[in-house]
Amino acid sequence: MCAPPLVQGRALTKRFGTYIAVDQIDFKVERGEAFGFLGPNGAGKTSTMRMIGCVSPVSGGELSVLGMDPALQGPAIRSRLGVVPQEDNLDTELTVWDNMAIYGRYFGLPRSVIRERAQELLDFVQLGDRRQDRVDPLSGGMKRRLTIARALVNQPELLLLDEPTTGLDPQARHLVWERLYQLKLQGVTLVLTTHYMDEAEQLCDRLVIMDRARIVAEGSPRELIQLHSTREVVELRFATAEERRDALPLLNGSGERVEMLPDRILVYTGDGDGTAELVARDGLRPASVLVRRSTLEDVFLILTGRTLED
């Protein structure tokens, strides 16, 4: 017998007055998986996450979290969640240790349990040696790791992460990714929102792509790329906008699909090197040619006509 989904939404809707932030979306999160909501800012990701976290009421449809109804059993659900909000909400005047200890008390944990878990979690996020430091002077990456450690103090069954690495430098992002991957290996169910395609590809077993409050695609990163894009993409950059416009008609037919963006032309193809050779043979002289594999960014562009940064 299959276990029921840990989270399930049916025709889930969120309205703010006449504005529809989430428009009748269907999704489910299975126990032990890392599930993502990928999309640009304003797509409805955070509004969805706030409903799952039982801090924003559902406007329409159905939502089940941990087998319970958020409208009726919000406190019981929240006691079994870990939440990493988009903006760190640490008490910056207190020490790293005090932030962990005070948060643990919110869940009614004994002090002895808090001490043990706090030390284990701080070591896990590589902040064990900073426990007596005030939070304020810590780097952005350290604050993010502390927020994640704090969210785990009640040993949650479900960890919600809203844009977990926004604003971090590449090194800090990769360290957070590595910690989250370790949590997934330990069986913690992760639900995250992101507008970073590489983050979604690194962390998510399955994801939905959201645009303008609706879900436009669902699957694993590999499945979505195979279904909606080509194996490779050739990126062509030209010295001027005029050269780029002149090149477009010459490129039509050189691949399965051609997209012109404000700063480059993308040619979708199964053979990137072969397509790049054809471009050179046709007499085009782009300033640069890059052959790369297809990504979720390409899937989003093909499905919506926009990039994730729009």
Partner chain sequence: MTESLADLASAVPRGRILPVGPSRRRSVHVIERNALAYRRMWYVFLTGFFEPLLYLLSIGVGVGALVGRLPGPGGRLVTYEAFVAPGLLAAAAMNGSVFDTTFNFFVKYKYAGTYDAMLATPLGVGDVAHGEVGWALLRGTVYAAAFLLTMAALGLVASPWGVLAVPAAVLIGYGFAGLGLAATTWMRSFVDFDFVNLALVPLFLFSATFFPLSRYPNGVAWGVRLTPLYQGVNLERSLVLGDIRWTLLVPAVYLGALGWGGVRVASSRLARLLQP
The other form holds:
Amino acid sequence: MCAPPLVQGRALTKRFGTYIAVDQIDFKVERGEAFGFLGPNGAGKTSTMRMIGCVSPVSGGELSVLGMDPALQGPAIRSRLGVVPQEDNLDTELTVWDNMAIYGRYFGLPRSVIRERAQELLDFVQLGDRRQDRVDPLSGGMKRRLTIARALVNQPELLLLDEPTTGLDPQARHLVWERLYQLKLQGVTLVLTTHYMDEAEQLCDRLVIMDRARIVAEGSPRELIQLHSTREVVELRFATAEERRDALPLLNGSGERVEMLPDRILVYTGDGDGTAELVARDGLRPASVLVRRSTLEDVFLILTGRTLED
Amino acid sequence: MTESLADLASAVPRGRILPVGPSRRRSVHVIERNALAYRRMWYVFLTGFFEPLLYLLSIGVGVGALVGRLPGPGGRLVTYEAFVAPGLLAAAAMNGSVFDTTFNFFVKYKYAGTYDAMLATPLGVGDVAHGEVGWALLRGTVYAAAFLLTMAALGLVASPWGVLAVPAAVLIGYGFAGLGLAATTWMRSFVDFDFVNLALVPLFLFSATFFPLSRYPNGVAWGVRLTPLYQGVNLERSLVLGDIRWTLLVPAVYLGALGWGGVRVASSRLARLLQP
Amino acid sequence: MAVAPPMLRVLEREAIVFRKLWRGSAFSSFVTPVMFLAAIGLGLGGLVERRTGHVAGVGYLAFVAPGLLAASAMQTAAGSSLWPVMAGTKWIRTYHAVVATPLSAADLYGGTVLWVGVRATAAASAFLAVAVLLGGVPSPWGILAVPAATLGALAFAAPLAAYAATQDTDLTFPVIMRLGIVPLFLFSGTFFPISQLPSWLRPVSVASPLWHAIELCRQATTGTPRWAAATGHTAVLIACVAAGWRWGTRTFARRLTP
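The form predicted together with the partner chain is what I want next, because the block you gave corresponds to the form predicted on its own; please supply it.
Whole complex next, starting from this chain.
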């Protein structure tokens, strides 16, 4: 690709006093793609996003956003970004419509332009009939959709989404995902952080896995799974912790790799059903056996020895 | 007033996000936001005017009947109402401005995330500080003008110089807005607002608002002279009662410097707090 | 209106919360009125005495001290029965946790109002002590001003807490303070006798519970009891408490156990 990347970090670092939140990470986001930062809480995802959003100064390394330096051209960059923060910061003193209108004014847009776009965007996030409502009584999913619509009012080239569906119920999450997918089809570049592997798999063309301030892997979801995990996984649950502990030595060699979690044992294998049969033949009596495909969660577990959720 | 920080940008050290100075055009959007929020709470806006008026009628007219005349600035005898009215104008300018830049500012800064949302747009920290101060002053101007008109209707404006009482009130508002905004950047929770009251109530009551400085022992009187509200009261009273001297520039400069310094301190602290 | 034991448990909870917030409360219900007493009673009072000598038969400080005593009890009552009730029903929703226990909504209402009474008593006692030291209380009967101010506080707390439980937002509260409480503070005979008011306004002041509370306090601190009038004032205040109480037990029940 000869066009310069939309966002590029080289040895990008963020320190708070002596604490290192982001440790020399390298990444590139190309125009038109959906790029993800996947990792558990505290991995440094939000700090990275805040640096890209030009609201947090870079402590070391280099960062360019839209070809500009955040330290020198913050307002110029921000005028072309859309930001959906982790915690909704909608203006609760204003109505749905006024939230859209004033946000457009922050970008210096003329009122006539805002009027047109606001209605369009509210319809897009299915809030067209709530324009006169106050923000407070809206459900979590509606607030999140409104925050997304608000972030689009300046027709940004790059949309930053920090944990876009954290705290939403499954139905609301799917609606948000669907809308974000539509945006991607329209050519908006998405950069998002998440600690949900299903979100990363659904939305991201390419992602980096972050752990403890560093990037530990990079690629498309499929590449990452192919490269770091096996095709299938057998999940074994046992009635008691003792049974689980006793089963572990017997399982060695039953797959390419065995991981013990606090509530189950995972056996990584190319052939799930075959491994499950093998387990039964060895005389083990697990309370439940589940054969499934590998996910990004497994990739994270294999690379770091920990799960995403804790 | 809003462009006073424009050349601060060059002094900002590396590693901080404040490279573009606050722009008047952008801070106006912060004022717009507040106007929009108050559109649905116009009655809250309206009632802000009543408090100084009620004090004028109660203490000024009611207690004034028991006090009679007393020497005003320049030593001329004036009625008690005429004495207390400019003091209340100054105190109202202080109260309104402090409320906007401490309590209201703190809610938006700490709990509502209003400024986090603003800073994701081209607005910068300097725009936020200037916009909030600008809003406090705009509101103060409306109240001051309304109160001055009421004073004129009651025959309490003795001199045509009294017209300057409105800009003087804006200057008082500016001084306290800077002070309030800067102080709020050090507040941790609502409990700390007790200190705001702890400062405001004695300023309101003891800054020669209700009785002349001559009621104090000499040493105390000098202490009172140093307070910003006394300077404001002195300025307003001299203008309204027509005692015009060059020395009135002293309170004007004092209040202006307070506002300018306060906004400067607040902007630089907010940059560190909101954009860590 | 006998105090049922459950109500005391509500009182206990409030006292525990208060231990963390006493500074702000001490400021608004004690330090502020003392400052008013010093500024208006002594500072401005000196000018009054130089000219008119006495107001209603006593020095200006002695005139204004009982006024401020009752008026600040009212302000404490208003401030601590509007927003805290909103916090309990809506913001922090602690009341919903309380009514999930054997305590009833009526207990909660009663406890809340009584707690305002306890604080008003404490603040009034402290203020009276300062007023005595400054020479603003000529009569030993002044001690009776403490229960009088407390009764006045309850006359505001009972209906205002009842009202607060009917509201979904605190939008009307500042309006009540600015257009209700502040005018009462300034025109109910606190700073000057209501005989100075224009004749059309006087009946309004007489209708306000604050005027009755101030008159009771003033008769006590100046040692000029007029028993018939005092009985009348007391009856009006008790009627306000009773009406508020009837209303409040209903609004609390409607809000918390619908």
